[in-house]
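First, one chain by itself in structure tokens, the form predicted on its own.
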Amino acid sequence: MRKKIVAGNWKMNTTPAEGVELLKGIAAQMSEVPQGVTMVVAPPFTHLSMVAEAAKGTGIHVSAQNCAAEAKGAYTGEVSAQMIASLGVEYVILGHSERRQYYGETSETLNKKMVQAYANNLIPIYCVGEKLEEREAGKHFDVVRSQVEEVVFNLTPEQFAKLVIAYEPVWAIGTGKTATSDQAQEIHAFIRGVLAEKFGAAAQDTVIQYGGSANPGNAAELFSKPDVDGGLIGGASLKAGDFIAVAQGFKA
């Protein structure tokens, strides 16, 4: 049976003190999370260490939102995978649509970041997804296939076994729009099929999260679909009660 993972991407929100308080608020409600659901939070770099420390013993796992493509060196402003891992962080989000759109990240860049993540025993949450114009043009399957093939197909079977994928309909992030549960299931199943072309039956074990404005109101319907294994949550992860409520979508 595949893991169920609900991850909160805090993006550029919360101060260090606010982040620790949010973590504590989530921790206080962890008894309400359905059994078998893994909870992950991804704070900004400035308080990654503080949140990781506060998360110890709570059952909450911690992720970075990004990592550098290089191991070390003269890369002002960058944070290496080794630095992240040294804090006790377990996951790293790679290829988020905002990184692709605003900072020009390409498959070439992301392949380098994957190497760094695996070299430091971080579990990548690799994001794929199409823009509105690409969906309206009927190109969403082609876009997602290329994002998978150009990066994930370069992994070894051992690396692939640790990978988490997040499908982000870019047109549904921060817009209030959400893919229907049927739309989500359709493309999640498609992604699993593409993965199977390279990795065979192992694709059935890959966690594929939905990452397009999931919230307490739609989580149960989304998570009821057979190929939707959780969520990469944005805005709804910034309030402890909402984040827990999203995880409770697995009760239905």
Given for the second form:
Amino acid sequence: MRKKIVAGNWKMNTTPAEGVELLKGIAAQMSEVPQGVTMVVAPPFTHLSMVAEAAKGTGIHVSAQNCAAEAKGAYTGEVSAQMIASLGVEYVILGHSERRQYYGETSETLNKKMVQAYANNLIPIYCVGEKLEEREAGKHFDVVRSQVEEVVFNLTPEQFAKLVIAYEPVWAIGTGKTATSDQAQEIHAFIRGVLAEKFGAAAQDTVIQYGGSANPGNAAELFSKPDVDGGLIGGASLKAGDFIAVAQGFKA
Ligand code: PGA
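What would the structure be for the form predicted together with 2-phosphoglycolic acid (PGA), given that what you showed me was the form predicted on its own?
To see the whole picture, the full complex is given below, headed by that same chain.
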């Protein structure tokens, strides 16, 4: 059985105090999360350590939203994978479409970030997904294939075994426009097929999350699909009750 992972990407939201409150709110409702669903939160760097500390003993796992492409040194403003891992943080989101779009992250950068993440035992949540015009032009399979091949295919089988993938169509992120569950299933199965070309049967165990306006109202339908193994949740992860309700999509 594949793992199920629901991760909350807080993006550039919450102050440290609000972040700790949010974590506590989620922790208070963890007993309502269906068995076997791993819960992860990804706060901003400013309060990663505080949230990681508050998460101890709650069963909630913590992720960074990014890490530096280099190990250490004169890179003003950057945060290394080693710094992140030293806080007891277990995951790092890499290649989110907002990083690709606004901060020019390319496959070359992301390959370096992957190296840093694995060198420090962080589990990457590697994001892929097409833009609206790419889907409209029928290019979404090609785009996603390239994003997978150019980065994931460079991993060793041991590294690949730990990887989490998040499929997030850019047109669905923060827009209230979710992919239909059939659209999600179609491309998740496609991604798994591409992974299998390189890694064989191990691709059956890869967690592939859906992201893009997932919320308590549509999570059950999305998670009912065989290749949708969880969600990367933005807006709906900022309220503890909504985030828990999304995870409950696995029960329905
Ligand atoms: P959203 O964001 O749920 O607010 O659409 C998802 C994401 O970007 O990870």
